[in-house]
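One chain is shown next in structure tokens, namely the form predicted alone.
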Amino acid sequence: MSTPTQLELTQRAEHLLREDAKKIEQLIAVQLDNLTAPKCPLYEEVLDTQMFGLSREIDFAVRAGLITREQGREIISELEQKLAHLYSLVLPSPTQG
């Protein structure tokens, strides 16, 4: 078996990570799913939670020279998009409500 390349490792760290962004998606959406108040302080425990072990993930390989600090950014942007999107599902914005 061969060493990895730098280009292996880089691929592979940001391709892991990228599965941990979408376990916190798809973990979230089920918490929406079956939240009964909207406002639920369990729900953005968890969110605050599992983001900010994600982001120590990221400052781990952006530290270890796995993946660049923009694509760490790439990665937190893209999941609070999708979170927001989500979020946006479940509550109302303050103009319809």
Given for the second form:
Number of protein chains: 2
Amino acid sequence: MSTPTQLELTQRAEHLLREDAKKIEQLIAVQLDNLTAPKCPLYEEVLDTQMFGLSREIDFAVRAGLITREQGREIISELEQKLAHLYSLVLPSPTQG
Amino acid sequence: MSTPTQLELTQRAEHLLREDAKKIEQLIAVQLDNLTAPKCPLYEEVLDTQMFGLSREIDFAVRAGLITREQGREIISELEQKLAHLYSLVLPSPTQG
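I have the form predicted alone already, so could you send the form predicted together with a further copy of the same chain?
Up next: the whole complex, starting with the chain shown before.
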């Protein structure tokens, strides 16, 4: 069994984190399609839990030297933009409190 | 700046995970020292959140090829034993519902 190189480890780490971010995006898309009330507490709790889990993975990957802090911020930021876009398709007004 | 070797990356990963497990143990020890009701919902929520975060870090480290599934299970199992010991010092009877 060959051991992975340092480059393979860092590339795999970033790939995995982007996959996990994609999974959250898909989960939220399914929820928004199926829930009649996207503002309900259960929906927000699922999102909070998933975002917390991803942020812990990213923080660990940064500390472990697999990705840079900047790469980590980028993954979160891109996910947030995609979620904001999904919201904008469902919610009538983004300024609505 | 020298890039870390593959061995350094895997060793650092395991060290970080054990540190994170230690932090949860210390957090729970402080809580048990200070809370009059260790069975209160807030206490259990903090523990659940922390254990979830650690399990996500470990799962990521396994998938990224940094530690084995077995090493991951060992870190969680050792932490659970330490928490059970902390509980046993505070709660009068382990069989008490």
